[in-house]
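Single chain ahead, written as structure tokens, the form predicted alone.
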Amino acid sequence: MLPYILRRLVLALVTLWLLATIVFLVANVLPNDVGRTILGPFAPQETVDALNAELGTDDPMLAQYGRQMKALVTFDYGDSYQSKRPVWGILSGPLWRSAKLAFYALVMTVPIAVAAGMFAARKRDRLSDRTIVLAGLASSSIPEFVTGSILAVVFGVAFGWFPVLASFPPGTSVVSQLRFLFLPALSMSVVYFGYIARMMRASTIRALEADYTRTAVMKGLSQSQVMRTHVLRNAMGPTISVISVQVGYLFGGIIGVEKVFNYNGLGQTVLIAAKAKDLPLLQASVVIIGIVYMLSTLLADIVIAWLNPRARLELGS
């Protein structure tokens, strides 16, 4: 496992470099004047030029790229162009809020989706199986912001059971925070239920048809023992891989849900930084999301190797 983890870490560093380079190129290729964006359309050109010189945005592209790569190595992105505050001070709040919402959504989604996928596999080609598959396809086909808007109107406005806005005041208790975050977390859970349940169903069917499952049944093990000891451990591998990918997306790709429920998470921070061409804030935000993706996939591979000895042998080779 150790050589595999070291290889993954090296690949992670290369991927972060490519990610930071792509963000830098995209941000600088788009026609925009950073100083003009910050000061507004009516600011004197002399003031705009002075601000660009202060920020270094009028330097040659190679010099700007060198500063960004240095920031990637040292993790020191300096101050935001817009607010003049340290980048990490700005990102700490949105990162924590996104982590809470992502964890809440995963806790709501994963157990139900895994159980539904296993149940559908055991009832293969029956009405209950078709119902779960159809529900999963329908839920994963609807964008999160559409699901969120419907839930907000029905359960927030019509029935008044939950707050429409997810932004809770400081000092709110944990229980009250869960109530504020319930609708956005449910919006994401509805979408990701289909991905996880269908993957779990497919991998469970393969495990049920495997030779080791038939051998366990012929040895006289009960159905619950077979499902728990043999089927579940082998069926969870592909499902864990899907979940690990969704973790990264939950951190930075839920801008629509954050907009609907007025939740200032990492997704909105990326959007605001991109619009303002705030390169230090944008670069740091994207690097954080990349790190979350890589850590989640690395953890998923370690868990899969722990569940499946054959995977451990493949990783070690």
Second form
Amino acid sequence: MLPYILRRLVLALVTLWLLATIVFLVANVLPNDVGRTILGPFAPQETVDALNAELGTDDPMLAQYGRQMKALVTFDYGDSYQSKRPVWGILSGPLWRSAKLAFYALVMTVPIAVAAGMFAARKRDRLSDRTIVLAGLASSSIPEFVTGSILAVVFGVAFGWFPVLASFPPGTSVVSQLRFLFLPALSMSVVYFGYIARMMRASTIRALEADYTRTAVMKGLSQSQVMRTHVLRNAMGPTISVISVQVGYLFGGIIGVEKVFNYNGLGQTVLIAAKAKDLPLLQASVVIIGIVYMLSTLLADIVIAWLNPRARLELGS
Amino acid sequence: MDEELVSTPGSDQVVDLSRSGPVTMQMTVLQQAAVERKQARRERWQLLRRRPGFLIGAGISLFWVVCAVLYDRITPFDPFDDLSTPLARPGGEHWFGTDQIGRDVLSRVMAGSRDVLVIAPISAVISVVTGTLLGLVMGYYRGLVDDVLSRIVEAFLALPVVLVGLLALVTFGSSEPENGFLRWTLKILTLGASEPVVVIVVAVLFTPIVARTVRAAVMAERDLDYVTSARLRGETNLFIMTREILPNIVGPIVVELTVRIGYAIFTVATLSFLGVGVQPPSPDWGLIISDHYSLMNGGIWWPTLFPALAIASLVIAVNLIADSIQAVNDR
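Next up, the form predicted in complex with its partner chain in place of the form predicted alone?
Complete assembly follows, chain above in first position.
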């Protein structure tokens, strides 16, 4: 098991390096004048040049790339171009808020989606199955910000049950925070419900058709025993993979939801940093999102190996 | 070769290979295969037409296509005319109300289908073409080429598509193209300057995803007997990839194309909402929502809800079509 984890970690580091390189290339592929972007179109050229020299944004491309790579290793991204504050200080708040929202959404989604997927698999091709499959298809294909807007109009404006803005004042109690975060978390849930439920349905069907399940039924185990120890255990593997991929996306891919509900998480930070060409902040936040993605997929593979001896065998070899 | 008979499923004809010469033999088999494929296509189309999901999806899509093509004739008001009262409630003259500068929301929603229905399919087609080429090479050659490309694909996939699109669009911006031909093309399609950039960015973002799907399909084919026999016949790698393997993986590629159109609509709408996609004054749906979502808190819901429902209906329609095609292919 340990060699496997080490191998995965090395691969993850290679991917992380590529990812940081992609971001660097995308941000630098066109000649851009960071000083000009920060100071605006009316600042005198000398000031712009001075700022570029100070930030090091007039250095040769390779030197700038070298600095970025050093930052990737040392985790020291320096100060934000815009606010002059250390990048990690700026990021810790949004990171924590994103984590909170992602966790909330996952807790809301996973149990319902897994149950719905198993239920649909057992009622295969009947009306309830078709309904769940279609609902999943629809919910996962609509952009998050659209779902968010519709939910905000219905539950926020029409019924007035939940606040339309998720940014709660400091010192809000946990229970009250849950109320503020309900609509954004629900919007994310709606989207991810589809992915998870459909994957769970497919893998449950595969497990139900497998020989070991037939054997378990034939030897007289009760239905709940078969479902729990034979079907669920085997069907969870692919579903956990899907969930782990979504965790990465929940951290950074939900810019739309954050924007609709005006919630200052990692997504909003990336949006602002990208628009302001604040490269240190941008690099650092993208790398964090990448790390979250890698860690959650790695963790998922370990959990799958723990659940399923066969996967453990494959990993060991 | 002794008595080798090739019989094709679904027909009673048997081609006796031992009697015909090598050239005619190949021709007959190829012709036979072409006829077979045509018939299979017709059968699939008939199956498709019987699926309610496909019909509903096609109906909704058709509605939006009609809006996109004929919008300047069928919208009740000029979508760009800002002469009415701003933020009028839905009802009376303006069924969907008016937006914050007095434009008719219904007309804008109808006209807004245009940008997305031009951008999404074009970028999906480009990404499927490039992704298929890449996937063919990766799956067929494997080895170092595949390893390197797979790593890059993996790195791309670690970031949410919308995030990379955001970075690219902020960098490339959406300035008027210098090239005269490009500007002329834009004029013919009545598109703004930002659209081609969005098309290219979305196409590039989807390419690795398509490549991964095609690669998996190629891997499943490359060790089958027909590929081996083509190799033994001395066919070139290019011929084997494009004429032997490609026709056999058209099914998954078509599914991938429809799925990609759905995701392209998703991505384009999100990028517009974030303010980096299609630029004003285009009545793009994501853009309308972006302009008005902050008014929701004050109870002004119509300029947000109606474009949101429009996006939802189109995306669901395209996915219903994709789902039906996949179901028919899998039979």
